[in-house]
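Read the single chain below, which is given as structure tokens and is the form predicted alone.
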Amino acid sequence: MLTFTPLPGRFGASVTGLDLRTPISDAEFSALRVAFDEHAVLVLRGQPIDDAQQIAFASRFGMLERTRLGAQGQGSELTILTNIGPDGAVVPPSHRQWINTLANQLWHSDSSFKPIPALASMLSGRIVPANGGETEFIDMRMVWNALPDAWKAEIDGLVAIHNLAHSRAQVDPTHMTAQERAGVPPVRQPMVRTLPSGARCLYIGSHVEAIEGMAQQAARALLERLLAFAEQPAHVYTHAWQPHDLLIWDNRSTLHRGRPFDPVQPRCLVRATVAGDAPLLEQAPVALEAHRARELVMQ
């Protein structure tokens, strides 16, 4: 029997009664979709699925994104987040794979740097560290509701520039190649989103490079203030991984980040990302051209 049990804290739910190695019924999926919209984070333990099973299940939610150039699994429907090399050994911390791991330890929403940001992510814990490596989530609906009215008025209507190269540069400015950067140019996103339910949520994270019409120093100060408010413990759920956990989360209304772990411990997580339906804002060429011009000056 399919059941949903609230997680410790104020959002998220644990799901039992499903075995994703076999197709689920329409009624089960309908209940799961309702719970996804309500709880934002769903935890399904004991799901030893393979790649094909994960793709089949994730596709019930919508079209899957293809993994970007430069990420493990590029061109496929799955992103591989691992510190295990092709020879089966754990790669050293200086390895390129580790840059993505470190960047994922910053608060972010998956694919907010794309013109059509992601709806959902589904992360399968194939090999998880014995200690550390948790994944934390913030419910940004809860954050918006808790913001002082003056702060809401300050940010409502603002437009942020999201850029994957910006978040990666916080870890290693040389990580992304020119070709990789060209594949994901900066995009415009609203700082406050309205969900289909009518709920509103703050939409920021490590991919945000700038705020339109605001000086860089003022923009950074505003973003840091908002993030400090958002990451209060009352807004955060911390997931301690067990082997074969599957997490599903709503990228529209949550931020997430990985937590550090001992780099000698092997880890392999596999993610399927469900694409959104449409752009949130017009991707005005003038905004992107101004951004590129700024990059040229910095070079």
Ligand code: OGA
Given for the second form:
Amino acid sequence: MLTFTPLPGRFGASVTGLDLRTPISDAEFSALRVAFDEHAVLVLRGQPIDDAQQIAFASRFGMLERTRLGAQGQGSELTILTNIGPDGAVVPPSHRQWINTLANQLWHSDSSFKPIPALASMLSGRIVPANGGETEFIDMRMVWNALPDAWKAEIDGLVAIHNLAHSRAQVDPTHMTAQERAGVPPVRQPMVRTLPSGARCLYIGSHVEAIEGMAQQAARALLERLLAFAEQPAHVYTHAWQPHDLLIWDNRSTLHRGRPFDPVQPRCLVRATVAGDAPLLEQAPVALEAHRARELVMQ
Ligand code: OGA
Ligand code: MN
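So the form predicted alone is up there; where is the form predicted together with the ligand?
Complete assembly follows, chain above in first position.
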């Protein structure tokens, strides 16, 4: 029987009674979709699925994103987060594959750097380290509700500029080629999102490069203050991986990050990402250069 049990923290639920190696019924999917909206993070243990089964299941939630240029799994419907090289050995920390692992250790929402950001992500633990390498989540609905009223007034209506090149440059400024950067130009996103349920969420993360109309120093200070508030332990769920866990999370209402682990230990996770259905704000023209020029004028 399909059962949802709240996780030990203040959000998220553990799901039992499904075997994702076979198609699930419409009734089961409906219950799962409702639970996804409510709990924001769903944990399904003991799901030894393969790539095709993961794609089939994830597709029930909507169109899947295609993996971007420069990422592992490029052009397919799966993103492979692994430190295992083509020869089967763990790659050294200097390897390009590590950059994505390190960048994922910064709080973020998947694809917030795209004009239509992701709805959901589904991450399957294929090979997980014995210790470390957890994935953590923040419920940003809870964060919004807990923010002091003065802070809410300060940020409501602000527009953030999200840029993948910015978050990757924090780990390695040489990581992305010019061609890769050109494929993911900066986009505008509201700093506060309203979900169909009416819930409001703070919407920030490592891809945020700037805030429209705000000097860079003030924007960085505001973002740091908001993130420090958001990542208080009361708002965080830490997932310690077991092999064959499947996590489903709502990218509209959560931030997540990977935690460090011993780099000699193999770790391989496979993600399917469900696209959202519309841009949150008008995008054209998303000219960060123009934005920078405007900021210079304003300073
Ligand atoms: C992801 C991600 C973090 C991790 O799959 O989108 O950010 O723990 N993963 O690997
Ligand atoms: Mn991610």
